[in-house]
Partner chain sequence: MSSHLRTTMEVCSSDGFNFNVTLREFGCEQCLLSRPDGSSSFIQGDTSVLAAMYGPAEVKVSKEIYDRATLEVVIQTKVGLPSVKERLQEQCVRETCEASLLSSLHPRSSLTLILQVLHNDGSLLSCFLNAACMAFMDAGLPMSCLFCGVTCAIARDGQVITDPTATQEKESRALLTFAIDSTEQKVMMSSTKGSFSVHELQECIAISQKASEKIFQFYRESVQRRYSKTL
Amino acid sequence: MESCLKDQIGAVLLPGDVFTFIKTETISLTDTSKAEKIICGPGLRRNGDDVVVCKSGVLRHKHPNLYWVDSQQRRYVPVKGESVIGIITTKSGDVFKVDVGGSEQASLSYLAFEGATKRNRPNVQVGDLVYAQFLIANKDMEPELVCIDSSGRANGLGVFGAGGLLFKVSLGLVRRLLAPQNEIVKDLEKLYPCELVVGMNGRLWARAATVQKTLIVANLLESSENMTAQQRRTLFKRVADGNL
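May I have the structure of this chain only, in the form predicted on its own?
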């Protein structure tokens, strides 16, 4: 099956396409310790002895054996371990309800913040933005978020967002922005130094030196989604020269 997958790298796949599993190979959804195992990423799902495509998009490959489907969807499906930008919608006892852009709201305990105790509660209000990570995310349970890592530290998670702008982009652009040494982020930092928070749920938060520059940063990021590298550099150069 791995040879079949390699033959389809870069090809457009549709939901329902099937890759047959050969008995001499092993499929894994989590274990990356052995090079001979095939790792199924987003858009691919194991079904018995087959791998089934569950999202439309382009098949991608990362050495040595990771495969996934690169899609441009906007609807977010929670995944355990992913960091997202959420909006606090309600307080319900000891739990906050958070809008993460999925089919249902996620819960966030007041104890899931660094240094939080029953006496020392975090100052979180309805409407606040939180950068949080999914602790539980499956189809049979309510999604649950935390704002601490495994050692109990915030490590960049928590309430944020004062003075910035929140906007939404496709999940495909989010993956590009989070890629190491991403050219879009590098070019943007040269043009307008800014703070940027990227959520895997397709939400971006930006803050530059002024409100005008913040709006320009947001527009440039949204415009970069469907541009080639050359078109993006041309646009950034025009902005730098003040020709827009």
The other form holds:
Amino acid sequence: MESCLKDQIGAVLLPGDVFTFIKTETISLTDTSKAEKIICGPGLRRNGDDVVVCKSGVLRHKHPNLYWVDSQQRRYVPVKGESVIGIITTKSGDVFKVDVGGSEQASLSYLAFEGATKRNRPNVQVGDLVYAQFLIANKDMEPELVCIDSSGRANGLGVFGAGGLLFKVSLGLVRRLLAPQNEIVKDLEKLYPCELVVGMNGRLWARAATVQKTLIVANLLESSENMTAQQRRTLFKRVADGNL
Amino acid sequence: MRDTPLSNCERDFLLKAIEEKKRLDGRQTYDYRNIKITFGTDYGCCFVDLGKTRVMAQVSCELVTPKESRPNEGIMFFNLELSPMASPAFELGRSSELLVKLNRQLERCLRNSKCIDTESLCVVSGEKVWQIRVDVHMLNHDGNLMDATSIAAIAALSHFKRPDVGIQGDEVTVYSPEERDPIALSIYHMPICVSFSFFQQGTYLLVDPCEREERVMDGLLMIAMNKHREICSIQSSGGIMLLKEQVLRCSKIASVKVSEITDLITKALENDKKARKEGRKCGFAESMPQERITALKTYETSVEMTDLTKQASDIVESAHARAEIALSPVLPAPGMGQVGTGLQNAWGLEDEDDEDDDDDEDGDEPEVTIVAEKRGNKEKRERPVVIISDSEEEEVVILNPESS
Amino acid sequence: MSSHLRTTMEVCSSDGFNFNVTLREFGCEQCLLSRPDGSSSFIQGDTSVLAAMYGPAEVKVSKEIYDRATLEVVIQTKVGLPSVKERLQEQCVRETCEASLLSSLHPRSSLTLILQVLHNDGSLLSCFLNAACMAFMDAGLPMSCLFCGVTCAIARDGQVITDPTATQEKESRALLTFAIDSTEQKVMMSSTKGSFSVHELQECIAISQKASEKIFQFYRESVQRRYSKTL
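Alright, leaving the form predicted on its own aside, put up the form predicted together with the partner chain.
All chains and molecules follow, beginning with the one already shown.
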């Protein structure tokens, strides 16, 4: 089966496409048969002995045996361990309710901040932005966020300061931005110094020296969603030449 | 469904940017977004794209009795719908404040300004007049629904053609579009609505706010004007105090914008008329952009049909063959439940069975009895459908299925 | 695009039935609205439909289902208020969608599908189904199979016409719409109007299954085109 999956790497698949485990090769008496292990990522599901595609997109592969379907999507579904940008909607008792763009609002305990105790509450208001990580996120339970890691340190998570602009992009662009050594961030670094926070729920926060520069960074990122590398480089170059 | 809440960070940034005269998409303070007007296949259908805001208007007509107070005039009816497609916050059937405000503004802008000659819509005075109905659907909400709606409504009304009517004595004949060419409505002028949003208690103003700017604005001023610089309606909402100079300045800006938009509408109408005269197909299908990778079109295709009748006949025959295997069907009447599989009555009532078999065809039993097949009957007689029911009716006629 | 060719294939069977099976030209565009999570427009000849879908999103407590997503279908006509006919079409579309969506992956959430008629020139229900399927694919919802809709009309002389126009529908004796799935070409939903024999029904089902292959091929081509740009 791995061979028929390997053939399709980079091909566009539609929901309902099936990869069956076909025993076409004759059983050799000299070679020992190996058990194949394939890890199915998002977009692929196991159906008995078959692997069925459930989302439309391009099949990707990571060595040695991880396969997944790369699809363009706008709606976020909470996954454990992912860091997202949330907006505080209500403060009720000991818990904040945070909107992350999913099907349910996530809960964030006020004790889940660095250095927070029952007496020393964090300074968080309704409407603030938080960068937090999912502690619990599955389809059966209410999602739960925390702003500290397992050792109790903030490690970059927590409430945002003043300034900056929040905007929304598709999930595919966010994944491309978080890939190590990716070109978009490299091109952006050459342009202006700016702060950028990437939430896996499709929300980006950017802050540069002036309002104009922040707006430029936001518009560049929103438009680089559908551009090839070449088009993006020409656009960035035009902006760098135009604005000094 | 709830819409995403606006964070404090976005609000502060937007207000700070407006103070520096910067907008999110790089426009100037008095700039409109790109307006695109396309028409549908039938007369009276118009799509308007104002940036990302999309609106569709459809005009239709029918003959009705006129109002008693105005027996010589036709009737105009406006129906604006906030489709749940446009925004997750819009819910079907929920009459929100925004819907009422938009409906009222559209009525004031088009009906009260008398832009359409309603007297020409009269067919028989006091008895039959044309009712022109304008339905506007929101397809995508990215701010400034009112402007897009007014442009779509007036463009659709200008595009619409009503059927021709012939009057001979007392008889009124309505000709179909094939018999006689339909007639356009007589439109005196084109009122178009221009929206101004105010921030920081009236200090800053923006034309054509997008959705995020609408969320942080303090108040809204809507001016409906036509290209002859006549104001058709003014409405200010949000409770902001405006100075006289501000209102005059807005009306000057509005007159410039309205003349630009009116030129755009007339050009779009002319293009459409030319295309129809040349016989080219018009409509939403043609206006679909072909170069985008998200769009695809194919030609008319034929489908391989060999062997189909044989395949179909085989299916039918095999289905028929199965029908003979069915045993005497025992059906409970509707409304009656049954517990268990309910087959043979094993209470040792063999004597009663023999008696019951004689009149089981149209028997009327107050109790529930299950009729078993007569054993030892070698003939293949017709199997009746027996309906178990506890109805109290006297005459129960059981219809037998046709033997196949 | 270049000229539109009209190719018809007439197959005369031994029973004397004449098949005029052509499908009108298709067009499809995905991701054309900025607010919905998935949107598409589907065009069959002159009939065009716009579909938008939101989900998985928050659901009202009164409507939530503990182990599945709640699917709501709303059909909006161009003129007037929706009537019983639209409710029936909504029911047909909803049943087809629920059979193919993996809604148990999103319990206690809502999926809302809104269909807007842009122009009705026949085969409206099958156009709704095709637009709905493309909108689900655009939104990235997990589906177990794709589905498509095919309409057949039986004319008064017994001729079977696929994908009929409004005039052809009006002059027909019976109108049948089937929803076909992509994995096994089985009938997921059928909605018929008029009288016809069992043999004619089986023929129309067989014709629809053959026609659905073309539609699924079209789906594949449009999705391939969409992902063709290497970003």
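Numbering follows the first chain given and starts at 1. Worth saying up front: this structure is predicted, and the values here are computed from it rather than measured. We call the rigid core the largest set of C-alpha positions that still match within 1.5 Å between the two forms.
Query raised in the report: In Å, how far apart are the CA positions of P15 between these two forms with the rigid core superposed?
Result: Its C-alpha moves by 2.7 Å once the cores are overlaid.
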